[in-house]
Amino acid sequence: MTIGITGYGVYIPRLRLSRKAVVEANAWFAPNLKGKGRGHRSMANWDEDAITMAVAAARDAMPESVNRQAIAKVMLASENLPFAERLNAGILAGALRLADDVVASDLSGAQSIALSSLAQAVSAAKADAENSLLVAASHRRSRAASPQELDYADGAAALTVGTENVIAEVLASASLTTDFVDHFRLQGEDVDYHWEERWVRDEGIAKLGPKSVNAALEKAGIKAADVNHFIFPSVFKKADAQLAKRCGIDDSAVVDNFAAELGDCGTAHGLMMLASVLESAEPGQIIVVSQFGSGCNTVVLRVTDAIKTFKPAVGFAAQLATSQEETSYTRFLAYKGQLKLERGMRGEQDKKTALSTSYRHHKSLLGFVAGRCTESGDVHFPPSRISYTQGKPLQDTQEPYCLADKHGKILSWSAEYLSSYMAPPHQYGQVDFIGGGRLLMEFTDVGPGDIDSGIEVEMVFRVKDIDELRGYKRYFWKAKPVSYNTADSSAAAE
């Protein structure tokens, strides 16, 4: 029996921040990083956090064609997961609308987590054929005027794993577990502290990392001098060479970190690596995949004849090509939540949810599933058991309906800047979907001038509002316009 991965996917941000524009920023205070200031790095956007990013790279795994009903197992990795007692990859199985059987669960605790825990799919596809979902997200903070600040990028990366159309088989994985603190944070604390780069790099990466990766090469029968992609995640410079020398695999096979255009994405970041190599990979050819934290973790694998007949929703090189550049240090700052800004009377508003009512509407809220109603053919958002079609007031006629893949075209919109909104003017308008519905979006990654009547829409899953005094997060779909050329994306659509 094949095991292996099933489909890929990846989430980058739009929003690219400008390096430069950060070290001229704090160039008063730490002149000691204008050598980093070249390049850019991904920035999440307001409303954007490890769920909905999570939420993205799932669907850029997932197509249409997925049978998402298959998914028996969800895992969520990420280093900074916005609830610390709410299942939080219950919220992505939601969003996804999985099966309400599946199990989900968050991890946490190591960069390294993204790795172990595809060791953990496999297992469970070998001890009972089930089809996994592996999802890591990174959204960081970094203190201000800090390294970490240029070096770390938000984005999302997604596999699935399964016994069918497996198109990498894992081969082997090897773990190597030890309390070597490269970096830590304390519960509670939002930045993370960091030890001296030459003592990672010397005692940890170089000693530690050797051993996980002959170690698994060792299990998976596979020489060093065969392997066609190396892998390692790491913001030191020439840190995966070196350990590909020590290794003995060839300086050819290291593959590109992207750390000049998107910078390191943590726990995602290996798997967001791996993404990137799977769309361009052949058949035979053989990937190794390390990610150093608490120790090391690795994964072989070998690219079946099947990588012809998967391609993501997107992909990792489109979404790294469409691009905004942001110069504003200080929106970044306010985007992270490390900037407070004045909002006025109107951001005073009290934004408790009525969590009974949310649960009873879950599936509407999170799923974005509308109802169809079967006579008239008219699709309504909210659901409800009656139907609001003029003249004809049916009862118990609507059919599940999901807007969430749907995209639709702007009839009306207007942007204005009286309301409280972190990203003026705030956007909105009339949305008539392809298919069947309309209703009131907000829009999304969008500026001044970015919105019209005529223009094409798709769902994006994100924060809608912040309950700051208790804590809570509500999340809904906004409309975006079409980012990427996929062909006939209207067509696909209906």
Second form
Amino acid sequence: MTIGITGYGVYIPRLRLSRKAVVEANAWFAPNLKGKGRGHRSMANWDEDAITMAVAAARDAMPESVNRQAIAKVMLASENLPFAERLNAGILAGALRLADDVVASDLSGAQSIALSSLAQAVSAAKADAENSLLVAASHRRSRAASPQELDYADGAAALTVGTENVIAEVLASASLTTDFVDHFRLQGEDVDYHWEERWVRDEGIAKLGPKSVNAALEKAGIKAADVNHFIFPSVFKKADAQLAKRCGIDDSAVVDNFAAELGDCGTAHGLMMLASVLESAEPGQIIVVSQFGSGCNTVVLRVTDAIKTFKPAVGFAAQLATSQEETSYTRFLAYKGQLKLERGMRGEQDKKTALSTSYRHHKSLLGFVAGRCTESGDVHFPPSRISYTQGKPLQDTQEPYCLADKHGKILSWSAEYLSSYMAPPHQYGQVDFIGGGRLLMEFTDVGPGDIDSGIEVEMVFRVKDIDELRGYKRYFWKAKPVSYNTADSSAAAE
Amino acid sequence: MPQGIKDKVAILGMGCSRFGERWDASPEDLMVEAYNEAMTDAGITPEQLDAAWFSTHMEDVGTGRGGIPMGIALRLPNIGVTRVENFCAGGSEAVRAAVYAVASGACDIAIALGVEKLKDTGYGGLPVATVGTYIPQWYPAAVAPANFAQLAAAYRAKHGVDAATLKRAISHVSVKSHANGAKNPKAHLRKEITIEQCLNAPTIAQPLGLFDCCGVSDGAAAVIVTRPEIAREMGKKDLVTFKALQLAVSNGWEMSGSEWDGSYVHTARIASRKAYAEAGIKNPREEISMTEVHDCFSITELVTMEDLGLSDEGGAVRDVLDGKFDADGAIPCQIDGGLKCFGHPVGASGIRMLYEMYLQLQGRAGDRQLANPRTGLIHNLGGQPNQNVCSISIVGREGE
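Next block, the form predicted together with the partner chain, ref. the form predicted alone:
The complete assembly is shown below, putting the previous chain first.
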């Protein structure tokens, strides 16, 4: 039985913060960071968090051909899950419409956790031939004018693991757990506290890394010299190459960590880099992924002949290339909750969520499930007992019909500056779904000029509202353009 | 086919407060202002009132709930007071209830009063409304300007109108309303404006600028109705009677199917067609002398001209630019300044529209009096283009 990765996907937010803009804004306080003012880091929109990015990465890893009902186990790993109490992976499962009997768990505590979840998925496959989905998402906060603010990035990566159509076999994994505290954060705190880089390099990575990597290689029966791709995410320059050298892995095998134009996606970064490798890997190649954190975890993979049969929905390279430069540092701070904006009286509206209502409609709200009339074929959101079809108010004829993966066309829209909104102008309009259904929807990841009647949109799972009074978030689906008209931004001046 | 309301009920008296930012007035004060004028106009005492209908929309920032606020503010003699609420068409709904009560014979004289106190919120524009516990979990927190602005996007797409031409046409709508409002001493906004001011105003909701949006005002309006024979017994002459009262309410078709193209208001077409039939009007372009329509936004007024059949489909842009609906045009619209300039105290607006028709038909409209109007149409819309209530009322001289 071959056990391993059966699919992969990533999510990289469209916004890329200019590091130059950050260091220039902070130059009065932190002139020492000027040298880091090159390139970009990915930046989540105001309505994204670890959950929404995890949903997006999982959807990338599970194109339409994948049977989501066959997923028995879902694991969500992140250093910054939105809810301390309320299963974050449960929201993920709901948005993906996984089977009700799926085993869902949240994992956190160290950046190496994504690789230990991979080992767990392998065990599940070994024991019960179970298919697992593991998703790692990173949405970290950092202090203003810190190196982390420039190094860190927001993003997510997902793998499906199973025994059929394996594209990369897991040959072995090795875990090394020790309370080596290079950084920490107590419950309830916002940002990590870091110890000196030189100590982490010399006493941590240099000593613990080789132990983990060598143990994994030995278990796999693979010689270091035969490794084709070596993945070791670290914000420390050359830490990956130095570790490879210590382990006897060729320098040419060291995989780009995309520090220049993406940054470091923490818990998700190992899987993110793995996805970048799998997109162009050849059958037979050996991949070693190792990630540091309260020890070090390593997994050894061998690419199979099936690698060419899988394509993520969009993939790493395409998402890395699709970007919108953000030069407003204050927007970044505001979206990370580090800058309190004057939102006006309209921002005082109570966003209390009736949880009983949410649960009554949870399939519609999380899974974006509409009702399709079996007689007229008309699609209704929200689903209703009586269909709206003119002259034919049929009762109890609707069956569940998911809109999440459908595209739509914009019928009408506006962009307004009146309401309290984190990315003004607030744009919304009526979307006609291809195949039926119509909904007034919010548009996200858009600026002035990105929206017009007739434009094709796709659906994304995002934060709908944040209840700051009670500390709750509610999620729903929004529409974003399938493609952007980059040539003509003057269309905004309608 | 029901008998309809034509000529069964007459207006006995009307009153309307000054609209505007009435920092000086509580909702109770506004009610008293409209009530006093209406009672004086009718020439009756409170004991002659058999029942009352009370329209207010945002009770949480205004009067509070139920019929009690009107009963107490006006010290009514313990008659029935029923609050009606139907978005921005609540005023017309209160009138409809009072008219039906009188027409049935259950009441001889009834009063409908609408009031809204919107300027105690601390900010401009309409307060954010609550919409239950489910809708906020999936429906955008949309504001009225952006809901109605979408008519423009869909209208342009449907009729192939370029953005500049449509903007110029809707600007003409607002310039006209400001010119009319300037002549109305009770209007909220009384300054004339230019096309250039409209075109260059700050954007509120694309493509609507500041001058494309109506005022948010405090105000109240009241009407007292009875049967024509009672009015005549009381010595009233030149009676203004109701010819039609129709209301059409969305059933979800616009929001859910893909047949509606978003460029017009479906219910307005249904309600106006029924109203013309009820009033016996065969050719509205010839028989309607004037209109008060729900110009919450300039684009709403423009598409309404087509919904009412006063312009050809796709022809409203041309008609508006040609001045067909100006004060000196073929069918003057918003001769009192409309929502745009008279103002929009939500619960009172439908009755305010009726007030102007009544004054015009009685020849009492002062500087803005039209020459010999015979029939007036009131279009009072609540909600938003994709889900709404639309009231169409037609009034005219008795027996015509």
